[in-house]
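Let's start with one chain on its own, the form predicted on its own, as structure tokens.
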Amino acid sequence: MYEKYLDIAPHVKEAIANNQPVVALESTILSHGFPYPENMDFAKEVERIVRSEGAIPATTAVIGGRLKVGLSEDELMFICNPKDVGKVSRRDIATYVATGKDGATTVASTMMLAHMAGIKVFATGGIGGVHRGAETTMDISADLMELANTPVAVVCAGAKQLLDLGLTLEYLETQGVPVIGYQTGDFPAFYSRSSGFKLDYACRDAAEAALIVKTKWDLGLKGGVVIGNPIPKEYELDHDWMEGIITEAIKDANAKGIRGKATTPFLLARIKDLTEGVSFGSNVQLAYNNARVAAKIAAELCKLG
């Protein structure tokens, strides 16, 4: 039924149908976690790693209330350049859609359109998870549900650091979800190569990785798996600075009365604003590395048939 909702980009279809890899790419972080025009200049790029590494980008959203797998150039500059465009999860979806409005996804609902199309894998910076003080606040992000029910396997620099990293990995083993290290035996904290939460398996290669992904939809388990990511040594932020950082910007937020699907975007500006920008370009060069990384899975499952 969904289908007559969903517009997929020619070339992406033609790659799904012909087992070639592809990697479902985000938009929230190009309307909602760059400025204009930096974050179309991060489009562009993140899509020509994809291709390096012999994989097809499909970046997705929300636009005039159809669910688009891969944007043309003049989608993505609509997307990147945006007047009315929200931040889209699972519960906007619907309504978005019916009211013919334009939305950008997130981690969430890019894995309920990657799914529909027939992506298994997708690149993002970081997961939201459960937010500091959520024991109080209940401020859970819907990413968490999704990788519980949805089968995209999710290529990311761990969580981003400004969340309880600790409850995010108790919420995702409850649910059931792998959160495999790529390379690493630490749970990565997005700006941060190690969080200090120790995972239980590290995978060697992108071979293992897709052989891991592969095996727990063959053995009917629900839902998505989890791939840490590091950020590459070279931008690698000190933890405990970054965590100076962002307890200054999560008062901020509390002082201002942020709340809800406006919480993250303002963190992460916070942030690249007390950091000066440093963090900008790590952010940048973290979701450089997984979209490699997730390519590179995508052509392993694809061998794997």
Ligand code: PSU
The other form holds:
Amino acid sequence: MYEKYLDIAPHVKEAIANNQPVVALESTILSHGFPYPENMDFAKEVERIVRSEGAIPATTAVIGGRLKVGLSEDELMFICNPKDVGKVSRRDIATYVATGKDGATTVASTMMLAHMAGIKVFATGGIGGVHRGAETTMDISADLMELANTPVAVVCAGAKQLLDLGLTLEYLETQGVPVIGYQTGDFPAFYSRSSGFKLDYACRDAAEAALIVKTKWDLGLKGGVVIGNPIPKEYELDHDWMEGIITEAIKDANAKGIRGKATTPFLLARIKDLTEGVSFGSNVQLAYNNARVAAKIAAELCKLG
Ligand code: PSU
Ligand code: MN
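Got the form predicted on its own; could you also share the form predicted together with this ligand?
Okay, now the whole complex, with that chain kicking things off.
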């Protein structure tokens, strides 16, 4: 039924049909995570990196109410401008489709579109999670419930340090979502390689990650897998320095009464300003690194059939 709302780019459709590796990419990181117009270079470069690793990139979005999997360059550039596009998570999709609106997809909605198209691997920066203070605000990203339900492997640099990472891991455990460290035994903290939270599982390489993902689905277990891939050492930011910046950004958000889906974009932009752009540079690099690893895992999954 959903097929009538879905546009899969022909080259993406062909790759899926031929069991070639495809990597889904989200668009909220473009329009609401990164500043415009710098995000336009990122959007093109991350797709180039996926291609250079032998996989087909498929950025997702909602354009004119159509669910898009795989964007043309014009569409990709259009979706970068936050003035033109909303932030679309699971709860927003039906409204955007029914009313013909334009929106960028979050981790949750990108997983949905990837699954509709038959894509198994998705690369992002960091997943959404349980926000600090969630015990009173109840601000828990829809990304976590999506991971519990939708069968897509998400390669990320953990969850953003601005979240409550301990509670995020607890939530994922409750929901039965495997969290696998990519060549690490620690849950990555986005800007830094380790959050200090130990993971129960580390995988050696892309082949082992693919095997775990495939086995989960062979067993009939629903939902996704989180693959935590730490930021490359040379781009890592000091964890304690970032803690100070994040505390200040959260204080600003509270003072301004920022709520709901505006929270994550506000905090990312504030952190970028407070670090004079340094956090943006690291965010870009960790996302490139995730795209690279996701392409490798997608290739290994294809080999497993
Ligand atoms: N990762 C980034 N930058 C981002 C996001 C992730 O490096 O902007 C986005 C993702 O789209 C994620 C969303 O799904 O933030 C989480 O938003 P919320 O907390 O409102 O669910
Ligand atoms: Mn939220």
